[in-house]
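In the form predicted alone, a lone chain appears below as structure tokens.
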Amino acid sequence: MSSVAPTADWVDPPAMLRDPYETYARLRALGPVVRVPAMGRYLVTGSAACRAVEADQATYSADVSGGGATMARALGAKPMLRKDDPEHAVERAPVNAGLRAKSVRAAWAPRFEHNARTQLDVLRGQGPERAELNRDYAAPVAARNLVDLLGLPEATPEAMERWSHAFIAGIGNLHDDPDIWARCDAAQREVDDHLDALLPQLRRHPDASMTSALVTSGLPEPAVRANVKLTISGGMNEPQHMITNMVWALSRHPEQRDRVLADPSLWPVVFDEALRWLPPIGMYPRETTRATVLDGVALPGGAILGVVIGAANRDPAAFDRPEHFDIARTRRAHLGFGSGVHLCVGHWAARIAIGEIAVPRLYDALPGLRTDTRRDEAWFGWVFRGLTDLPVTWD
């Protein structure tokens, strides 16, 4: 047996930029599936049909047309996450090997520990009063970890950090709102400027950088060049909000934090379980491929799909006190990197650089260290969510 989607037309996509989980929750109580008029698509917000969509290529297609694809629009041309196997797996084969956590603990976790120490300084620079850790720290951390990622030399952090806010307001701008259009075109061309010079020298003279995996592998250019674009969209946004996420949490949760901070061991359950409360991902596209029926609900072929990780993460039916942040829960996989073959293939970097090394650095280097509530912080999105401005203090 199968029912009708139910239809939520009051959903104010505007309101779930300022906090979209009031809104997850009235959707999770119609149903897993809901067709939403005002955004053109049905939300997929049950955890067992988020997985069954991931799980079915054939049926839920990545390579989503019309109006949802805007990923390939802000990029340029489709990346791998915007692929179906074989040709995602084609693309996604190069970088494998060099992200998996052996290959990133050695050759990147040193780098990774630099560049925390460095942006340290920096914030500790601004003092108690001051410091805002999105500006000072988060957002710049994860753009020299990218940087060398990469093997962008000539690339600033300044210009990784407006690149990939760029490339996120266009994945972001179900809308078409054209100043956000004008904005990923003219980081495309920056970045095409750099690939431009890049790509001949690491023809010549290999590295060990993600930009070279990709343009040795025999890749045409094109998808080279998307899948540059993609790893800075992604590779940047994740891993600043986890940095400001676990801080805001553990803000909030002094007696998590005390606990953390005596046994350092728990760091990596830290990461994941605000990365499973406070996904930085809150959305990506589906489509179907045929007329099918997901969790019960019948949808026709040709139907776009939101697969909505920010209320699947919080689904009672797979967490118990989902709406709770708490580091001693019954460890239970979610959907915080994705699932399936598109799982992110940057998980381990971001998992090491921040849950290991920017994090862990921060609580050693300032004792203290909270938000700081005398000062406004500000949160902002639902398909890409993280907090924009964090004021913290320290003793």
Given for the second form:
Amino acid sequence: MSSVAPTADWVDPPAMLRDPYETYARLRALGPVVRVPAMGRYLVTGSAACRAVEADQATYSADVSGGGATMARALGAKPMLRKDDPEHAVERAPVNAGLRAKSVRAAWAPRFEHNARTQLDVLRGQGPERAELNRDYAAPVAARNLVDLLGLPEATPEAMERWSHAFIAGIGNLHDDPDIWARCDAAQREVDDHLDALLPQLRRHPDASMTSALVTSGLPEPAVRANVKLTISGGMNEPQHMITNMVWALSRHPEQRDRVLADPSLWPVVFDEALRWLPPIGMYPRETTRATVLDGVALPGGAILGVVIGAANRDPAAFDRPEHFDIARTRRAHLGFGSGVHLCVGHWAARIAIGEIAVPRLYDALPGLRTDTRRDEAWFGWVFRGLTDLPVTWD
Ligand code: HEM
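I have the form predicted alone already, so could you send the form predicted together with protoporphyrin IX containing FE?
Below, the chain from earlier opens the complete complex, with every other chain and molecule after it.
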């Protein structure tokens, strides 16, 4: 038995940029899969339905019409994220080993510590009346960590940030805005210039970086370059936003902040609960390869789906009191890193860099750290969502 997807003709995408959570709740109330004409797609908002999509690549392809071509245009070739297995696995396998928890701790944790310390000096230098956590700490820490993980020593944190934004804009440039392509093409050229110098060196002297793993795997060079650029676009904003999201969540829940400060072994739990509650990626796309039934809802072949992990992470069928930030909750298996074969390859790097190092060191260094409610904070986005301004203060 299957039912027709309900239609939500009231969805207002610009309003979702300010705050998507009310829309998510209304969509979930209609059912796990809803047709949204304003977006020309079906939104999958139920936790079980999102997992079912990721468990069946043969029916739900990541090689989305239009989106795949735009991503290939933005990054020079189609990267692993827009491929299904077995082609996807060929590009992903080389980087898996170096990004396991043990490898990340051995190779990168000291660099993550160094980067956090460097930016703490900058943040402290701004003082408790002027410090802005996103600008002074979150963005540069994320950029410095990515410079290290990718092994691009000549790249500045500022360049990394600029490239990341240019690639993300290009990946989303479905309407071919020429200014966006101009910025994206310039970023491609700059990254390619770095890689022209770096790839021959890495072939001779491999190191622990992701770029080294890709280039020594025997992948064709366009695939190496496209996956480096994919990582530049995907490995910067999300860790950045998790730094500010964690501080924002703890500032609003001082009793939970006091618990983690008294028991630092809780930091990984705080990271996970903040990622469930406020995931930096709200939605990603898939396309049906044939007519199918998803969690009881009939879908045609060629349907574009938005897998709305931002909504699934607050599904009452999966979590008790899902709208609450609660580090004591018992069921915590959220979708903030995706699931299935495209589960974020950098999830251990992010957990360690942000959850174990960047955020705990902030609280170690700045007693009484909290958001500064005398100054304005700002959130933006829903497909990618984060704080663009987070004034902070301390005692
Ligand atoms: C808290 C931080 C992060 C979050 C929330 C996050 C989230 C995600 C999600 C949801 C996906 C799946 C997207 C999809 O299926 O369409 C993904 C994939 C990916 N992420 Fe992350 N990510 C984070 C950090 C990182 C970092 C630090 C790196 C780089 C080291 C990275 C590199 C990637 C790559 C390359 C993929 C594609 C994997 C594949 O296609 O197999 N991410 N990420």
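Residue numbers count along the first chain shown, from 1. C-alpha atoms forming the largest set that superposes within 1.5 Å between two forms make up the rigid core. What you are looking at is a predicted structure, and each value in this text was computed from that prediction instead of being measured.
- Relative to the superposed core, V90 undergoes a Cα shift smaller than 2 Å between the two forms.
- After superposing the rigid core, the C-alpha of P322 moves by less than 2 Å between the two forms.
- Core-superposed comparison between the two forms: the CA of G282 stays below a 2 Å shift.
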